[in-house]
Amino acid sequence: MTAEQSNSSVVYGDTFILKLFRRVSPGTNPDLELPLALARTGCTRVPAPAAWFEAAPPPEGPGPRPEPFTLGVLQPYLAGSTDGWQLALDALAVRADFTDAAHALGHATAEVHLAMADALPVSVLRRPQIEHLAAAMSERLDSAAAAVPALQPYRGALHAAYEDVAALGRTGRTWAAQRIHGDLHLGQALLTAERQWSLIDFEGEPSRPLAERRRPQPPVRDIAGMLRSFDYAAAVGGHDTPQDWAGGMRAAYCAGYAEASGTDPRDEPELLRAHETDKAVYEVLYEARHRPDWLPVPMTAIRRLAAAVR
């Protein structure tokens, strides 16, 4: 596959797709790992793998064996399908409505949360996790605010979105954390040919160390990925409004994950705030660093969250 991707792909005809890792370190990869959990579970939502292959370290003394390195999963192809990306730029080229299949893939993005909370350990995130998930998130916006000076102005109402999250934990209130997709937007969204949607790529974010991504998480991670993905459409898409277009599809996606999850990530502002920031964050650093011109998207985004917190 020629498209611009973290790792590479082959084709073979419209079968199967074997992904190829470019970074690998001990440990078994989560495309790997999610996947094969969640086939257990019966969910369809995701490509079960049909194969995969490992390197094994030679061991180092008389301790442990290291973990063998996951190289490569081999999964069905998905012929005849179009990524959630493509489907939002082609509706918004015509002027076309969007809200239903946002509204469906919020209710495949529950029904893939829910797999795997069954599939695997979920955890509870009480007043220590809670105050250091707040503190890196701040760690992580000082670090790009001294890369980029255009978040040094709403640095301070970005904190306070952390602390509301920090205050919350120190009241008694906990969240549970579970794994997650770990990096969750449109591309990562495949609409087949029966028209439904297949969550794919669950490796994360693959310059995170892999502890890290197959550490349990607030499963609004995941949605708040989904949400900045809608701007990003929007504002690629040549919307008059863009933040409308956005506004409508960020409803409609958190109206379907709450009919399939019983739970409306927007019941919990605070703790979306600051994941949405913290993504907002990580975008405005990577497009200052990658694409200039793309800058102005999250600093959209930027500005209205810091209004937000009061």
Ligand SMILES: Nc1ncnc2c1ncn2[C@@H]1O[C@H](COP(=O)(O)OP(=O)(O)O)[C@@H](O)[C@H]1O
Contents of the next structure:
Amino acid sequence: MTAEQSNSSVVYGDTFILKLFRRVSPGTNPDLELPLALARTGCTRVPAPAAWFEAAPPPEGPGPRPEPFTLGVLQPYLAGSTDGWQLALDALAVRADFTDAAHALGHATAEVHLAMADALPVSVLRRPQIEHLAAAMSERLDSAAAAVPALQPYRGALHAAYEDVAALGRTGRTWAAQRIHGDLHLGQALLTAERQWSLIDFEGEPSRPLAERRRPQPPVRDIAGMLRSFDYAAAVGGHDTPQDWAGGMRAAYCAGYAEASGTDPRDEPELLRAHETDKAVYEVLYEARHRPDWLPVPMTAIRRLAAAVR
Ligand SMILES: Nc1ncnc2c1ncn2[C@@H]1O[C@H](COP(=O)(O)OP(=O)(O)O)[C@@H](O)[C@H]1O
Ligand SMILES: [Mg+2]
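Given the form predicted on its own above, I would also like to look at the protein as it appears in the form predicted together with this ligand.
Once more the chain from above appears, this time first in line as the rest of the complex follows.
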């Protein structure tokens, strides 16, 4: 593949694609585990693994055998598909409507979430887990603000967004957690030749430890990732009023999600805002380090999110 990738993929004609993981760790890679589990539920939104290979380390003494490393996964190649990022930019370039596509993508995301909740362990986040979640977000904000001074003026308001979530936890609010995609954005969705959305690349953020990536999390984390992606598309696609375009796509995506799942992410505004903020903070740090020209994109979101708190 010539695409910019974090792993390496080889396409066989137009039938199969083999993904070789560049960074491996002991234990099944979620990009094998999750699509396999989804295929077993009959979910057709994710290409089902056809084959995979792993390295089994030799046993070290009498203890349990070390876990194998997943090295690569072969899956059907969706010939004639285009990823959501490219589609959104194409639509923006000719001012074509993307609302229906965003709605259908929300629908597809909810279907995949429901299937994962069905097939894999779920849990309930109560006060201690919610406080832990908010504290982890606060810590990430502090370390990002230490590295990127532009964040400093918004720190108070952004911390308040996390504190709102912790406060709800203290009043007895609970949230469902389940396995999620872990790194959802427009580039991880393919619109097939049959005009169906498929989700790919369930590896999560490869820089995070495997145990953390495999932990049940609120599905809104994935939703927040996709919402942030609309912001990027609007900015990169050069829309005159990027926030309006992104706002329309966010609404369509959430409505599609609600239609399929019965749960509208906008009905939990504190949780959604905290996750979007966490993502935008991550983006600020990433852009400051790697692509300073892009820093204004997440900084615009930071200002919007900070202004929305109370
Ligand atoms: N099943 C598939 N059919 C067609 N194209 C695919 C398929 N899986 C991946 N691709 C293409 O390969 C790219 C990289 O795949 P992805 O799984 O996201 O790898 P990475 O982990 O490197 O991001 C995707 O953006 C998409 O363009
Ligand atoms: Mg990818």
